[in-house]
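Next up is one chain by itself, shown in structure tokens, the form predicted on its own.
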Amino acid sequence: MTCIAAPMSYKGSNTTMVDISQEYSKIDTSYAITAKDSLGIRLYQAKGEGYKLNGDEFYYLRRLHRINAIESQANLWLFTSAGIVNVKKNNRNNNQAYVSPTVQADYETRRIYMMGSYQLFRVANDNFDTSKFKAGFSFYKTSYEETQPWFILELSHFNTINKKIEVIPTLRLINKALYFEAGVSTEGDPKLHLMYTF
């Protein structure tokens, strides 16, 4: 449901992220307590297939492993979130407590990016597990002071909320601590993602 970019930068940094689409929206903010650990809170809403979810959660992010090379970097992350979600479906309207782990792996160079994640998200008899894969390339290398454009193709599936795998061609722009994505799924759903670290 969530992992678009790991909200981890440097010790003492704050990261705020916003996602907006027809089926899923969220806002979250986190604080990096170390170079490997971050704590955050998130508010989100999701809807589809007769369901409507409204939730708030606290999460802990841990960078489990990093491989640095001269021209590339690979990371393995573990998100653990706990919260309350209100689930509406037909005449059902109840609040459920949950704990939800997410594993994410990513690899990037200055020209290539790949990411895969899986979130285990179960409440009562509902399975809202979410899987996501992203891959893409930058159009050209830039310096830190310049805006770098990327093309990213995203595939995602949100169990119960979506019957189909979503395919989302996306334009990504990165400038220093500002990270912006805009795309439209093949079903015509526009999606925006904004991340800022300070």
Contents of the next structure:
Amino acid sequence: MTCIAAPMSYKGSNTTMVDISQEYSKIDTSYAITAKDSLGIRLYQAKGEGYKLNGDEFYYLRRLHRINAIESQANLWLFTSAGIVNVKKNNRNNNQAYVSPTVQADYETRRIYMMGSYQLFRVANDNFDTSKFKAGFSFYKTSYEETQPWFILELSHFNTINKKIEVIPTLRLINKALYFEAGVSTEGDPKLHLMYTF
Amino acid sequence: MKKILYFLLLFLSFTSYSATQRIELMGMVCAFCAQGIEKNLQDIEGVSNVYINLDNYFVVIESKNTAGISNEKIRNIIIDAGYDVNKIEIISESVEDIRKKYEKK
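Mind pulling up the form predicted in complex with the partner chain next to the form predicted on its own we just looked at?
What follows is the entire complex, opening with the chain shown before.
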């Protein structure tokens, strides 16, 4: 549930993110204490297959490795989340504490983007592991002052909440500190993602 | 002679000096990355203008100090933004000259 495109910005920056969809919504804010580490808080809810999750968590994000080349950037990230989630299913309604790690790898050039992530998210006897893969291209190069449009194809699987792999064609727009994605899954679920750094 | 010196000092006091530095970067592949670099460079005392060129992977800064900003300081700021420096050089053109040159294309 935590995987995103560029999970943190520069040292001393705040990053705020909002995700909205029928299946999963969240609001998240984090502070980059160094160029490699950030601390954040997140509120989220997810529903599907008779389950309803409501969670609050703290997370620590560590950029494990970055390869900066002249025309590209590659990263390996580790999120460690800890929180409490309320799980509702039929007559069951209970709060569970959890710790959940996510590994994310991404690669980006001025025209190409790829990202894969896996979140291990186990609560009591339930397995809510999430995996995502995103790949896409920019329609054209833009200058720093212009908005750059991208086409991204996302494949997403949220274990237990959704039996199928979701396929989500997405339009991404980047303008300096503002990062916006809008897509509709092939099942007709609209999804919005907004990120702002300040 | 004294008058000439006074005039010379007066002239020098009204003349503004600046230095322009061109920084080649590694990993600056999108505007979202570059805005952190721009903000941190703008925050350096004495820096008056910053120009980002994504297509050619460089940044140009203009500072009121004739010697420019120290290479070490620039490197540290770029690394704190999450990127690497390939090369730093002092150039004779101003930031506005560079901006006009590349924005025309």
